[in-house]
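Just one chain follows, in the form predicted alone, and it is written as structure tokens.
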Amino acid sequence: MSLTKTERTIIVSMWAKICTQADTIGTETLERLFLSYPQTKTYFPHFDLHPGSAQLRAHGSKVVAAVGDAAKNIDNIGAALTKLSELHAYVLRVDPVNFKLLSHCLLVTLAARFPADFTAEAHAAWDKFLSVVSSVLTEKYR
């Protein structure tokens, strides 16, 4: 699947208002995650995962920043995510599913945080461009 140059334009585009949130949008969208599915807690026995937490905190900046990573790469996000994969896939070992999970409650956070920027257009590139960097994360499992 690819992203057409309309699409790119919306991730990039809207990269630039989410970049300046990162850290509070990666921490609103894990609580979402483990809040919807609680399940995905397991990954994260080590962790404060009450609402606010400095781990939560911590991991919701790296989750964004590699969103980011994907959205400033979007020509090549498979390079730009291969060291990602590889951890996820081989040491941490995290169920493909989880990676659309944390998608939806990406699209959810964008969605309220910038009402007016996520038109129907825009989720529907959103939607598609993290279908692209969930695809990139587990093509290490197969």
Given for the second form:
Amino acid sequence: MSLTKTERTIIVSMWAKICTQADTIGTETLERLFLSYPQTKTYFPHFDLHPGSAQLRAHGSKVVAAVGDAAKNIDNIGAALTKLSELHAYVLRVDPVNFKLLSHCLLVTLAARFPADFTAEAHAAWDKFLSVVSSVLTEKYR
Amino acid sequence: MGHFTEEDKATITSLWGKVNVEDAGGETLGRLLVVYPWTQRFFDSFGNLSSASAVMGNPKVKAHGKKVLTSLGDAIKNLDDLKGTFAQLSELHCDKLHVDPENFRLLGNVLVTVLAIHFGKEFTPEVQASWQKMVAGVASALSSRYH
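The form predicted in complex with its partner chain, contrasted with the form predicted alone above:
In what comes next, the whole complex appears, and the chain from above leads the way.
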């Protein structure tokens, strides 16, 4: 699965808007993830996961920054996320099903914050983009 | 299947009261067909689905979307017995329509996204969590009679 030119344009132009709210988007995405899918908290026994926690904010920033790296290197996401891919495969070993859950929560966060931009076409482009990112992050799993 | 707290029920019901079922139905089904184009396999008779704008403007998509969400609205009045409410529809989706239940999960998540677009800030993480339970419950009930 690879992104068309149109899809890349949509992602890159929306990213320019999104990155100004990157940190709060990251935090909100994780809040949505942990509330809707409590089983995902099993990967964070060492975290304080209360809304507003410093750890949640820091981690949310990290996650969205990585999505941003992918967007900024949209022609070669594999290369941009090599280190992260290795981290997920050898250290974190998050079950692949969770990438879909996180992607969905990020999409919902974007949809709520940028309703006018989140057309059906943009929705499709983002879903596909996050799917590509997820594939890259799990491609070294076995 | 998940258990709905009184808070879940109140959240779901009050939000649903503000939804225009016709608009949301067309939006939800349309987006399913655009974002996950393989789902078009069930709708050969719907005519032009060749582009995002064709899909979103297609009158058959809008009509069918309204039908689907109207049924969901009925379920909201019976959150404690989704299985019973959807028993016949479950058999229909298995025996006549031959729909892979994965599609119910996809549609449910598209609906959640449409609600987020429509309600914005009001669609808080807590509200979303109640709705994820709702759509998961519906998907489960709709697949419960599969054999």
